[in-house]
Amino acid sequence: MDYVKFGVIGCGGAWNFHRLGCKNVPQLKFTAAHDVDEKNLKRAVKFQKCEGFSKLDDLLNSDIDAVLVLVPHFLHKDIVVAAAEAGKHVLCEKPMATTLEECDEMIAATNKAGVKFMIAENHRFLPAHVTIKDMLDNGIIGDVFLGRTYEGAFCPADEFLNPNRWNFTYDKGGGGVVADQGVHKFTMLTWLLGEVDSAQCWLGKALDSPPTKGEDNAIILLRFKSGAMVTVDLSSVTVHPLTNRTELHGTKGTILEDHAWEKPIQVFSSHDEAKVKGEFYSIEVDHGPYPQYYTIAAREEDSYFANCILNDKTPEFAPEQARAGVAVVLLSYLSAKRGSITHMDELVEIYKSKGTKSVLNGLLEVTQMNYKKMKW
């Protein structure tokens, strides 16, 4: 096999980042596509010059090697299971699923079928974050004790105000910005800092969106088992150039990262192996402000997964790690409902008893309706 033949399932907005990011990647080709929206499918076939399938079963029965799943969150589990049963390797967009039980079904199905399975979490593969992970592993800023991270992915108001759009809904999206954007941060932070011990979360609505829609802004305080404390700020209604920011403070220094910078990482370190000791310095990595970092991350994750298939290697980014990000989403929501610091053990008890889907019930009642006191 010289390259991996991918079938794309879902040809909406996310598909564009993967398509553009992988234009010159020899390890893979997008040879087939499926979408229930005929216009999306025709557009994908035209731009990609691939074969179009109006039925999912027909795509799965074609000669593709793997699928790239880019559909609404609530459809992830069923499609991943179907692809695995058809013997196709699976790369699925984040979040892995909306509940831990769905995550478990996906893992079980892909393990049983003996296919490779990975979540396309762009924060996990962005070169800037890979560089930060290497610095942490090498002790450049010592032991991290404090951090904060922000994602402000502004969305048109229609995403929240239109009741017919699935985005940010409790039943199809798995919640608001905590589920949609927070899972990026949680997956990244658990990769960098280890397991989360506890969380406290506040949810808010700046827009008067339908009751089926979740929060459009949130703040989560996380305590890790290592002792590190991190604040996670999320919003889809703040107006500024699209970016993500993270800062980590350790016993030997600080890492500052901003996706809007051409050189996205600044470091201050007292470590003997620091590039410049005792003063801030910038690090050059493969990067570009929005939307470039989206296409770069798509290229990195898609080509990595293709190489795993070609070389018969198990992806280092295991689905269990993506599941951990979903667990922190649900832990955050559970904390918001309880109005207090909530430990991961408490979520595990719910998982064992009534199931984590129950956590998504009643979230509207604990969301601050900030729009009632605001004038736009």
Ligand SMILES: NC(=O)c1ccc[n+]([C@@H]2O[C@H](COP(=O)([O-])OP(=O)(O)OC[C@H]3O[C@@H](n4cnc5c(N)ncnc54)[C@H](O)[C@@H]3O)[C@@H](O)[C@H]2O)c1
The other form holds:
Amino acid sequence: MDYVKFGVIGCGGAWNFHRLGCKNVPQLKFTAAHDVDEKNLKRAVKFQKCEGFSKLDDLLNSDIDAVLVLVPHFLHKDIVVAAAEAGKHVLCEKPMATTLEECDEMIAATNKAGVKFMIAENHRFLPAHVTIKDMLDNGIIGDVFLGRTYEGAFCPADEFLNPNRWNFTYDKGGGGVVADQGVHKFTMLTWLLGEVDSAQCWLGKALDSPPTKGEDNAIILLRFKSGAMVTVDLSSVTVHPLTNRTELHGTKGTILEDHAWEKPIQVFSSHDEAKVKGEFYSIEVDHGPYPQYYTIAAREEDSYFANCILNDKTPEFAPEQARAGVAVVLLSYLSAKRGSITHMDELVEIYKSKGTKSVLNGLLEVTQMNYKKMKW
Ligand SMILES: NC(=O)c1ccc[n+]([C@@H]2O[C@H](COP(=O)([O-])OP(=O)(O)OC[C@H]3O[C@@H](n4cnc5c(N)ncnc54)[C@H](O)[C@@H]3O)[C@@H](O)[C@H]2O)c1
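How about the form predicted in complex with the ligand, since we already have the form predicted on its own?
The next block holds the full complex; its first chain is the one shown before.
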């Protein structure tokens, strides 16, 4: 096999950055597409010059090696399971699913079918984040004890205000900004800092969105088993182009990262191996402020997954690590409901008893209605 033939399932917004990011990637081709929306399917077929299938089964029975799943969150589990059962390798957008039980079913089905399975979590593949991970592994800032991280996006108001759109809904999206954007930060932080011990979370609505829609702002305080304490600030309504930011402080230095900067990483370190000792210095990585860093990450993650298929390697970013990000989403929601610091053990208890879907009930009642004091 010279390249991997991918069938795309769901040709909406996310399809654009995968398509643009992989334009010149020789290891893969998007040769087929399926969407329940005829207009979106036609557009994808026209742009990509690929074969269109209006039925999922027909796509899965076609001559493709893998699927790229880009559908609303509540559909991830069923579509991933169907693709695995059809013997296709699966790359699926974040969040892995809306509950831990769905994640388990996806892992079991892909293991049983013996296909490769990875979540397309762009924060695991952004060159800036890979560089930060290398620096932490090499001790450049020592042991991290404190941090903060932010993702802010100015989403089209339609996504929150239109009751017919699935985005940010409790039932189809698995919640608001914590499920949609927080999962990026949680998956990145658990990769960098290890397991989460406990969380404290506040949820707010700055927009007067329908009651079916979740929070558009949140603050989560995370304590890691390592002892590190990190603040996670999330918003879908901040008025600037999409960006994300991370600040980590360790026993030998500090890393500042902002995807709105041309050079997204600044480091201060007292480590002997630091590029410059005792002064802030920047690091060159493949990057451009939004939307470039999105297409760069799509290129990195999609080509990495294609290489795993071509070389029969198991992706290093295991589905269990993506599941850990979903666990922190649910832990945050549980904390918001309890109004207190909540331990991961308490979520595990719920997982073992009534199931984690129960965590998603009653979130509206614990969300601050901040829009009442705001003029947009
Ligand atoms: N990495 C990122 O930062 C990022 C950014 C945007 C979206 N995403 C993720 O990509 C996924 C898709 O989001 P989006 O913004 O493209 O949503 P979207 O609503 O723009 O597109 C979803 C597409 O799926 C289609 N669809 C719905 N039900 C379907 C079904 N049963 N079978 C086949 N197609 C179906 C819709 O018609 C639509 O074309 C989500 O998981 C989302 O979180 C990730």
